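Listed next as structure tokens is one chain, alone, in the form predicted alone.
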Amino acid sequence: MTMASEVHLKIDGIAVTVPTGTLLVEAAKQAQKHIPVYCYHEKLGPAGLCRVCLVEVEGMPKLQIGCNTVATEGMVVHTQNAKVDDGRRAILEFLLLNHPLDCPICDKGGECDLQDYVMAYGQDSSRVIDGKESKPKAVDLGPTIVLDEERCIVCQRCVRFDELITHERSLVVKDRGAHDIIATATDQPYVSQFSGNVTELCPVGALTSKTYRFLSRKWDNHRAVGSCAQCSVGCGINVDVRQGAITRTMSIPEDVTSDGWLCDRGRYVISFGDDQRRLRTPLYRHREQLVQVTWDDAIGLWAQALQASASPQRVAALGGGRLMNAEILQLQALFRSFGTPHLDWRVGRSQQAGAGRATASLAELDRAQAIIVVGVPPSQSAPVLDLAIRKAVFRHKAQLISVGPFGAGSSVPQQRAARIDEVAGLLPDGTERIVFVWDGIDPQLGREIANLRTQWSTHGRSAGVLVATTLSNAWGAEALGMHPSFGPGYQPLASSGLDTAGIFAAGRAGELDVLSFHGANPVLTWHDASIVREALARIPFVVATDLFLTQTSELATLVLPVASAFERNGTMTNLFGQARPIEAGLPVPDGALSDSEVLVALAQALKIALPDAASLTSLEERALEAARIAPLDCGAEQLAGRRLAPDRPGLQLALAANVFAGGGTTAHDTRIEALRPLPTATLEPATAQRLGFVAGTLVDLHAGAASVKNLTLRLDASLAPDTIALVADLPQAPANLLFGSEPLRLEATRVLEEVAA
């Protein structure tokens, strides 16, 4: 006998067909009906926890809780009658034993489901004369939340998502009855790339945001709904913003791109924009000082530096990988009408975005049997990535594997290959669905990739591709046109021009006149910042578009102010091949101009007649469509730029990523100063012992003359050994001065204290 399919039953009156085993929790939703829940969370799953979902079920002589009853053929259920919110009555009544009343000064009020609950089911007033159980307020509960022990109805939410959606299970309830509170499991602060997700799951105000607190009631928010724009997943969020300032960002709980969860950057890194640093007026560099000049001096100055070059082949452009995909479409669309062929999207160690028809997509990896992380993981350079791996492994059961000197750097069961070619010998039997996370960096590694996906074609095995970059929009850079052998959907040029490094090689030799850069900082990213500065110092006009003077438009000629992503309105292509929209909730501060209105009064000064806004959107869509299904693979020659890796003897360097690291938005948020990297020079512990470390060393590492100081050891059994890992992209530490073939040396100043590996 088979189970049907279906179950039919009746709440509230109304007939309604579900699944077989759907909660009547989910079942009501059919109806229309809205049963209370504390404890559960559609994608946590039923606890049982809190009660407060009691319904009537006919022929049960008790009230039954919905979060954990299932519905059954012919099952009559009500969701409201007498019985059903006497029950509910008494369940707040408890719940309200010890809780405080202040509401008025609670970041929760307005949005608390407790508030909530006790207008629709409570009673008017407490029966209660003793004194409540004071507990502790304003707990430091790890550096981006703060706990209220005194609100907290141990729902246990946030501990069942670091349970069952991060696995991480830092958090625990301590003690017992009435003294329970919510804890570390080993009294650390809770520290977690998801953190701020158990403060949208509280559903009252015990866990709160240190970056939101006290800072504007649900009301007050203006709120507008887009995509994030701070890695290359373009996780959809909700900007909240009042009196012209970012107070916070939430999910979409319907998003299927996120599942529902941020990443803590993409909640936390909003505030740059009020930042006093902000560049708000074009600056000029005159007698080796920048000035303040207006846009229209800016803009003319641009144009004729552009007009006195002696040719367009003296003219490149580098950046993109943060612009919108209309302005990616400007920027190329300017520059190839000027006559240069030089453009590139590669100003990091990122030389692939996207693979064509080899890119898999969220349901591929939700289903995969494999996953395949080579280079640096996700975790630390696209989290919410990181999180669905995640999901795949411990709930659909899918093997993981890293290859390379990290490991896959979560909290997930894996294997470890130190080659590609080991792969295979890993894969458990009968594997036929494989995906392969990628992050771009060494072709070599990408045309291993390639050549396996070939020869498993053969044996009835798929395995699809997805590059992870920490760049917002890298897909759509490439995809659209900004590169020297390819215009919008990856259509040949009849000529190519110079990639990134034969860019700075022409800037080195004295062969450029104008260069400018779009929302880009190689001489911190680039994998040598001897080869830009160089370049820099020998081009004429120099020009960068940023937010902020960073490490690269500070030695900039000119100096334009232009909007973040917060401020513009467009699309961003995810590294799924998706285009992600982007909306503005905030407008562009006086004095900077978005990316495109900056190209467009560059083209109206050099003549040059860009596209409407119906032809961009006309040839966004066509181009994306067509990378999609571009016969391009992983490392592919006509992709890949000219990665250099230069033999090295003895220990080797590692550039590991990390989302708070950078110079741009991150370094100049004042509010996640306890989130960014310290600099730290990582070892695996044998290769430690060998030399002579231990963890909490302070050393300098020296490359011949190079050196990057005042590195914290650590230590973490992942590496590979003989490796030292740097984070990649830290002004305090930039390891890009450490490129080249001479040998590493490590050097021991003080030891400042035992570090846990």
Second form
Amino acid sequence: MTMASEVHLKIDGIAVTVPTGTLLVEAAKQAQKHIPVYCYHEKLGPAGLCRVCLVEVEGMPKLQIGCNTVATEGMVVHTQNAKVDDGRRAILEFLLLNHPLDCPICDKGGECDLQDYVMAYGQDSSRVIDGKESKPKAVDLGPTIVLDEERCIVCQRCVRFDELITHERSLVVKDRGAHDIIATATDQPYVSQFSGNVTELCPVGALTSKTYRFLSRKWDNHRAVGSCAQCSVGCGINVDVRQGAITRTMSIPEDVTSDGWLCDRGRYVISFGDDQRRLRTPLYRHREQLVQVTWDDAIGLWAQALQASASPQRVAALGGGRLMNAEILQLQALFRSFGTPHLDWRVGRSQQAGAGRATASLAELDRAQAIIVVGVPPSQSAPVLDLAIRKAVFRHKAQLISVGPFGAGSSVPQQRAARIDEVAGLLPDGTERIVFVWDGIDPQLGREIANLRTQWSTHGRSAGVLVATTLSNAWGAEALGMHPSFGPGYQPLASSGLDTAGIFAAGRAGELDVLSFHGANPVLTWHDASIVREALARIPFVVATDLFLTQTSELATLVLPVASAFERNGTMTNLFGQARPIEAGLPVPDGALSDSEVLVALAQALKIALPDAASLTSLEERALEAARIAPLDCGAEQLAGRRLAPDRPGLQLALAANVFAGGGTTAHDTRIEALRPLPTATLEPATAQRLGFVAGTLVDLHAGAASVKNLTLRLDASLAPDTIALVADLPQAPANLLFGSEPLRLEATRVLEEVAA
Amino acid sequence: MSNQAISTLEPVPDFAVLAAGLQDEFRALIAQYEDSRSALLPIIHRFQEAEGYVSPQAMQVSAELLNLPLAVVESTVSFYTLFFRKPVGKYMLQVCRNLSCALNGAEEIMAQFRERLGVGHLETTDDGLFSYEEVECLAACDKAPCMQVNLDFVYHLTPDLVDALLAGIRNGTYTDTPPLPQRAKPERSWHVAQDTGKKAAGALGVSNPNAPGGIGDASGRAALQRIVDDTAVGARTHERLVREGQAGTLHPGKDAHERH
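Got the form predicted alone; any chance of the form predicted together with its partner chain too?
To see the whole picture, the full complex is given below, headed by that same chain.
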């Protein structure tokens, strides 16, 4: 007997047809009937724990749970009748037995499923005469989450999220019956890059975000619906604003790009806009001091400096990876119209942002038989992409191979390869669908990926590529013309300008008059800090548009305060090549302008005509379309044959990424103190033993005359041997001071007492 | 009182020695199952047999052996009343307080244990011989009221049987179940507090539900006393207790007396 692919059933008298295997709770949606659920969740599946989804199925003596009963042919289901109502009322009374009913002080009030369902299906009074179970009300689960054990109804959505989605399994239920609680292992805090999602999954007010506790009511929030601008994934987000401040960001469950999840950076780095240190007026360097000037004066000074330059060849502009697509187009149009060819978006370690027509789709990643993570893994730079990888690995049994000094996330089983050419040997026969996830840092690796793809294509293997970085609009900047050799849409230019390295070299040689940074902080992020500082010291007029005085903007001649991504509308191009909408939740603060307004003002002062809004839109569309069919290595052309770092004898330096590093927004968000990475140096245990270091030692790392001090030594078995890993872009320990070929020297300054004892 | 049971105990070896000695046994256990996680319960049982309780190190080693997060091991161990997460007496007395046993006189049995031992729920006697716990259904409803002594069943409990059992253990004539090993004298309470040590102080009413006399201590004398003392339900409960001839042992509250 073959199984029919569809079954027909009646729900509250409405005939529905659903695929075989559909659960009643899903089938009811087709009949537009609502079945209340707590433990059931579309992405977590049924658990059968809460019993609130009771329905009557004719022919079955007892009420059945809608979340775990499969629709069968001819079934007659009632989601609303006296028997069902009675059952639900009893379940809700049971769930409220020990519930504190502290809705007036509960953050979930107004958006709580328990509150809503008790109003809809429950009874208005309690029959309980005994005291309620008393449990801890504010358990500090970890750096981000507080647990109210009394409110918890033990639906285990959080536990199942931790098991089925992140595969980290640090949340569990402890004890039993009325005493059971959500907990971590003894003395271990709940630490996860995705911890905030449990607060959204929680159907009651048990799990709350520390950043949102007692801050706002749902109905006091105004909501902007857009995308996150904090890494290259561009997850859909809801931005909730109350009285001119962002109270929280929440995921969009239907969003395909993020699969409805957010990482903790996207969720918690929201308060920097209100920081006291936010720039509110243009600053101009006068007698070594930065003094406040008006916008008119600031734009005038900039225009004057540009016009005073002997030649547009002595002008350069860097950045754009954090601007909107339209702003990037304006930026490159302005400087190209002015006559300068020296434009580049590459101000950090990323050297290539797009993968052109080789770009894998999310569906291809999901269906891949093998995923090859090359370089800095997305778990460090674009966390939600790592969730998609975990899904492919755990649910669809994709094989994960990581190439480079770091593993691809510790909770995921993987094979390790030191070099790309080892990868082919690790792939089993019959592996046809492959996706590379590359950090875009080492052009040499990019070329090897391209070669492997070409080689494989003749063997029937297809390999897509995704370039994952923390820079939100890197591909937009590259594809829309912030590139020394290409205009928008990778249109080759008649003659190439200088790339970032060339611009800094020219600056150091005294060959530049004006250099502007547009949302860039290369003193902290460029792989060699010293050349940037030397160049800035020699260039007479340096402009920086930024939200704060960063390591770079504090050295500028002119600092222009601009709007953050929460304060302006536009689009950004994510790593899948999609233009993601960014919606302003807040107005541009007084005293600041958006980058677009700054560029328009400068263009006016220079009497340069910029494209209007309509032509920017069509130009953006055409350029991104061209970007999606461009060759894989288009963005890397300039770098062919160049090595990023000179060879270094002995211990090798590996730079890890961290989504909470950086000198801008994350450094100026006082509410994420606990999430910011500490300055650490990581060694593989055997290497540490050979060098004679133990975990917890305070060390200084020297290369020649440069050094990074006060690093706490950690051991990590997943790191490659003979390698020392530092977190890049960390203001208090800038790893880019150590660039060069001089051997690394590790020096212990102090052994932490608790470790030594 | 004879301390024969105590003097015949062998010392528990150091944990590292113990774990090393059990490695082969564990490997064989793990090999029996398709999914290595299935070996968790037998391994934990084996540790408890050897140490007298499930120590934090035992949970850590089990987690490493089976490649499970420690949280998962702790979750499993905390679910079962047959695992003791703190050092306990040499005889663990677990009396059922659930429905069938309660209907068959478990309340009286529990009251008797508490009185004879001088301890309450989740406590150990001062001599370290007995630990006492009132547990949920032990799945022997047909032989209610029932209990377990070191996880071995004793059925059809009566007050006389309780006295005979305690006397037998004290004078060394009770041989049905061997004593648990014991490294050192256990503390009086073996209740495992919820892990809120490093966590923020609660806003309101943080209490320990499992503590003797706490709200979770629902079965024993304290709970009955609460019901009897409650003016709202006291009358009805007292009536029943008088009918069943138990009222005298429970010292009903003053109000309840006066109403009758």
